[in-house]
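Here we start with a single chain on its own, the form predicted alone, put down as structure tokens.
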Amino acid sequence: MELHERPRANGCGGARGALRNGFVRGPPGTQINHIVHNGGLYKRPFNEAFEETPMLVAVLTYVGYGVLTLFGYLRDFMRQWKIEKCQNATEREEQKDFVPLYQDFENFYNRNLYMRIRDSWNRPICSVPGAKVDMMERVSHDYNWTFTYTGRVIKDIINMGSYNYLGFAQKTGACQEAAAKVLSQYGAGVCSTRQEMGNLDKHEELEKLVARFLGVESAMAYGMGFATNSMNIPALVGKGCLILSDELNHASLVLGARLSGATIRIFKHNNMQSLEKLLKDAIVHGQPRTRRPWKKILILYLYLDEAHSIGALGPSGRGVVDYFGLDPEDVDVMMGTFTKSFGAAGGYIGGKKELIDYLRTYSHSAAYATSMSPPVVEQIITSVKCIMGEDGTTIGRARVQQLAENTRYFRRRLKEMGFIIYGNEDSPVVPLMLYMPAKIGAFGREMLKRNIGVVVVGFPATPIIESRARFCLSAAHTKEMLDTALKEINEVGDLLQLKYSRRRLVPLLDRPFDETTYEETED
């Protein structure tokens, strides 16, 4: 079935069965292979569905946070009157008249809510973060204020928390051997910036390879993924510019946008109707107060963050552009990191040669940050060549395929068990909804008892009623490992009563959105 009707202004086809936001449903008995979007054709549908939070669960979650807050104020009262020992950071008496170092609410949250489940984070591992890890055992005798290491190492924990998507985080194999060889030749550090004495031939080789991998004219590599966003956005936009930002963008994008001084407006996650309205309003009304035309609008210049998708999505591992069968030249700024699929560190920006030449001069990360470590660079070069098949093997392509199979199998099994799972069906990051604050720590502890390492996330990193466990799939996971993990997750789900699903899926792009214009900064 093909859509011949002329696309509407927002790039979505107007054929029957097409929704406002670009998500296509066909009539019964038909198969939709692509949708019209942004002037091009998707080769696959955008299947990203979310199940609504059950009302009772939402109410109980709010009640749980309310009870925790009340007990927090009670304990603060007891600490003030020396009934309970106060262990949190406070100003000394002679500092009372100065500006406080510790924000009151953040400190309140840390000492009364976070401390209860602090043992679920910062767990020290003492091995390669591969499919299995070794973890140092620790205990707390003062309710998580401090930890004591027992000296025991917990062996062979199935690692469901690391972003080791393609399994390149390993201590043996071609990547390790190449990195060791470069370490003996170049040493561990460069001790200079790229603009001074820190520009190695390896850096040049990496950037040319990344540009070929992405299908763009040029690329530049940076030593830190977070700084790739936060330090380069201010070089691209400034005062008098407008940034239209997805409401769920990463903190590095948010920080970079704020540092730029540009006006920031927020649109609903992946909602093209919301984005279109904001863009129309921005063009009509211009800059706040002065109503002057915008110098730049950073959506007409499309900035794509592929920190998690590069290497992990697409038939050849080239990210969402490859996944949807689009042209890399349609994206103005392609950003990604080497910290996940490639088992290394750092990030990159790819695009037109003029863009990259500009960033080499004006980017703070290029001008002031120390160059990437040579062994890290070689790890990236070797892994990228493996994915591209330039090492003479099909190992890279096999890993991309294995990751896709593991992802679909794991997601399907969790849904069959009755858990609420968020996200795209092909995303290797699998959020399992926990909701209630008491279940955040309980789930992490119960899984660790069963030798499964997981990451749990709660407020303020997520909305207050959307606490979750986050599983990260890897090509290094065998089916036996996944089946073992699923068996334990099923048991813990029954124990903690986490199977909330009622099978009422709401596609993300079906969700209604209000007409509010979200504006973060005016200046």
The other form holds:
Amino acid sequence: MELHERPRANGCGGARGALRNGFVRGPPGTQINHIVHNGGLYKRPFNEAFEETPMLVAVLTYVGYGVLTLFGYLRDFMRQWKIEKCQNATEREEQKDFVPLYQDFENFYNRNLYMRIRDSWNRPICSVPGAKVDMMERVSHDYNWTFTYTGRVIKDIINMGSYNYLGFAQKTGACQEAAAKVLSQYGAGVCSTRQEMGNLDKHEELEKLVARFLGVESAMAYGMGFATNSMNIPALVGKGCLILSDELNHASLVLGARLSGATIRIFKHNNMQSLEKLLKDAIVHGQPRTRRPWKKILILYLYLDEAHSIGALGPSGRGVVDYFGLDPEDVDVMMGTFTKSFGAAGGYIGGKKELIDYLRTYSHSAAYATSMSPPVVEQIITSVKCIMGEDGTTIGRARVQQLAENTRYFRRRLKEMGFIIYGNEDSPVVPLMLYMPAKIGAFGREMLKRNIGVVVVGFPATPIIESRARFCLSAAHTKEMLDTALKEINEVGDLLQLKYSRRRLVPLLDRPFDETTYEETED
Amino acid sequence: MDVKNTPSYLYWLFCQFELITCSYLMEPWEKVLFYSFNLAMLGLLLYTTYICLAFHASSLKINPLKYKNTMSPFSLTPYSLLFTFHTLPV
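Given the form predicted alone, state the structure of the form predicted in complex with its partner chain.
All chains and molecules follow, beginning with the one already shown.
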């Protein structure tokens, strides 16, 4: 009983009748319960808002997809009867009785919907992806089936798309100099794995530094951020184990969980009640069929993926643990990448020494993957030292503060303009909702016309009606750049009628949760 | 959107229509097909409206009780409409 008297770390439950998911319940008539407050014990309020999709917009979005789908069927019909030249992959004539390869919805979507707006993605850039970027101009003469390069370069596009949170993607400065020096000492490639001849003194130095930066006992670095997740989860758990995973987890975690062969249960996004229920049920019932107790239970919440947050959040740039003022020792597995804030490549896992020693022996990334390139390692070492202030300057700290300032400013201005913005108010990734399929293409093109590079996102990366533009803020953005970008976004927002906001917020719990995502890997 | 004059406002409205129906993304021949289909539908709608209005307007003048059993204005179908249109007493 004493357990229930104490407030719990996840902020839900408690003596005075559990508030659902830790909502602040205001006096009647106030609307503050629309703000998720997911943790009364955190030192900082957790303000995350997801404004409801207006009904009319949702209906019109479906109308748009309906029209495109009808025309898709028409085009497919024409391709089949050779009225139109077929440019996409088709079944081979000699394999016509085999299982069809190109008939599922994703293929239909790629052929008939994605192809119409394909020019908004994969644009090649030809400079360092800093605050401004140069882009290769390209045109398509056959409606995006093929592209040709005109040979011209679009100069000085304001880069709102790179995950360059702290602006360490630079071609000048301390990081570049240090990396160049190491390049002349060690060369670029290592040509071996960590367990063989590829364990350099630089790698050891990096791992000690990262462990110190994170405040954990030990850490290990890998050459690829995605593989850090997908290759280490199978090393940690296996058949007969249980993985509890957030419904919105990244593809790398999902892949790793599936590769491991463990049973996977999905809880609602950031919802501790859902997790608690699933965990209780799983422990009571045990393994499916045999009902034996689980060998191991891995909650992908105590396995903390800090791919985006490391460097970008918290007063000293140490990620979400720092942001909420928690103890890194409480998190079992701290994972993150060097690809974003540090302007390099690779990933790390930090935690107890036993865990890291185990991973050094059993992880595929350690045994089979070529170890990190020394200049990349040096870039990380220099940038981490800069953030920690060990280079004797305050540049790192200033950048972390600049990023927080830019984030607040940009989010506030967009909200004032009337756009629907998702997510936490301190998050430097700012999704601006576009909803309609034609607006995905139109927004990307119009912004590029105005010399601003943005990332637009649609199905299958998002639910089908929640297409969005995703701005990524950087400490390298100056106020003038942000103001220019905001002015153009405002203009395009008027042109395309993107200001959907009616300033009504819905709590996180009311977001649709697809029951079919619940899955179980049977052995 | 600050609109200066009517033509530019109409153009802007047309752009919104294109964005919502996704005809913005279509190839020219698809646009022709889509617009002619829409225009045909609109024409049909206007034509049937015109016919129905003529019928309703004429039915207002007559005593509804007298024709109560023969037809109700709420059970109009295109077929019955065409059939009764020529046989209506004036």
